[in-house]
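Below sits a lone chain in structure tokens, taken as the form predicted on its own.
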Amino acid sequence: MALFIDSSDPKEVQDLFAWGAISGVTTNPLIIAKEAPDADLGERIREILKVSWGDVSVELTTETEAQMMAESEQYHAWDPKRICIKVPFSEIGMRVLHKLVKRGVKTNVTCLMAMNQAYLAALAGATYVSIFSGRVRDLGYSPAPIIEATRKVIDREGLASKIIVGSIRHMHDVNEALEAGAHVPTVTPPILRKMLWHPRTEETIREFNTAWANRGKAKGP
């Protein structure tokens, strides 16, 4: 299992990779539009590549097969060993996925809401299949059974795809994804930092530090 950071901010990426617990980056057009609407995408991704390691997912935003393939070639050229093309799931997306897989390009099939979708993408050879936890929950049901079912069928059939769980909105979603069998929760910086915190941990550290600072001091009568 692994953790990816879901961000397009190079400084955040650098800061959180310094923990040594993160092993990849996912970005999407919505994140980039919010964090840096005027940024040049190529420059932004190259900055992220410099301060991280592992796969960096970049999403296609065009809609025809020819446009998506041209866009894929542009992104892939930024770092052929590390760039992972995020392919939106659709009939056209499946055709693009198949072509990219045949060329040896890493792929991340995104916007998945159901096991049958993830299964199709895995059969086609996707490097990653991305299930959107928060958006599944918006539909009124838990994503955990979808993650569990997808992991079972991937393991049973010996498929190589790894399950990414994204659209994580709460720390509980990370725990749920890991318990359900996700290979890679991808987590925003605020939620990653919440994973550090527990009130009892802080209280215990203060207790230990205070005891050490006061060692050897004479006690009053």
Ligand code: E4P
The other form holds:
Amino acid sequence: MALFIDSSDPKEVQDLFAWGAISGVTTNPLIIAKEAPDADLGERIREILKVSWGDVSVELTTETEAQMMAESEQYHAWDPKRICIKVPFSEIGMRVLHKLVKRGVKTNVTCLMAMNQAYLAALAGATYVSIFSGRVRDLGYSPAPIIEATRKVIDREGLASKIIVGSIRHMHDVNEALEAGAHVPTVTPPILRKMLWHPRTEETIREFNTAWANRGKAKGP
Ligand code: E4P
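Could you output the structure for the form predicted in complex with the ligand, given that the previous block was the form predicted on its own?
Time for the whole complex; same chain goes first.
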């Protein structure tokens, strides 16, 4: 089990890696367009690489096989050991995936909404298969059975792919993904921070610290 951060903000990545609990980063074109519309992609990803460790997923934005392979080569060169090429799932995506796997490039097949899709990507040797919790729920059904079925088939057949669960909208989605068998929920900074918080924890710490500060003080009559 692991937790990744779903962000392209180097400051957030640095702050949250300081907890010691996060071990990878996922980005996508929508996240980067929202967080840093004017940024140079290469510079931003290199900054993230500097302040983190583990795999950093960068998604392809082009749509032909040749363009996607050229884009992959460019991203892979930024750090061949840590860059994971995020391949949008499609027939062309499967062909690109196969070529990248043969070259030993790390891959993250993304935008998956169903077990059959994740199974195809896992059979082709994807390093990660990314199931989109929130977007599945938007369709009106629960992502948990999809995650469970994918984990079952990956384990049964001894496939090496790890299941990332992204599109996390609530703290509960993280718990649900872990219980359903996700190897790696990828979580946005606001939701990661919510995972710290519990009112009873705060109250208990306050009670302990107040008792310590007041120790030895005379009790009233
Ligand atoms: C992560 O790998 C995904 O790209 C991301 O979590 C998708 O989130 P969204 O459904 O909120 O766009």
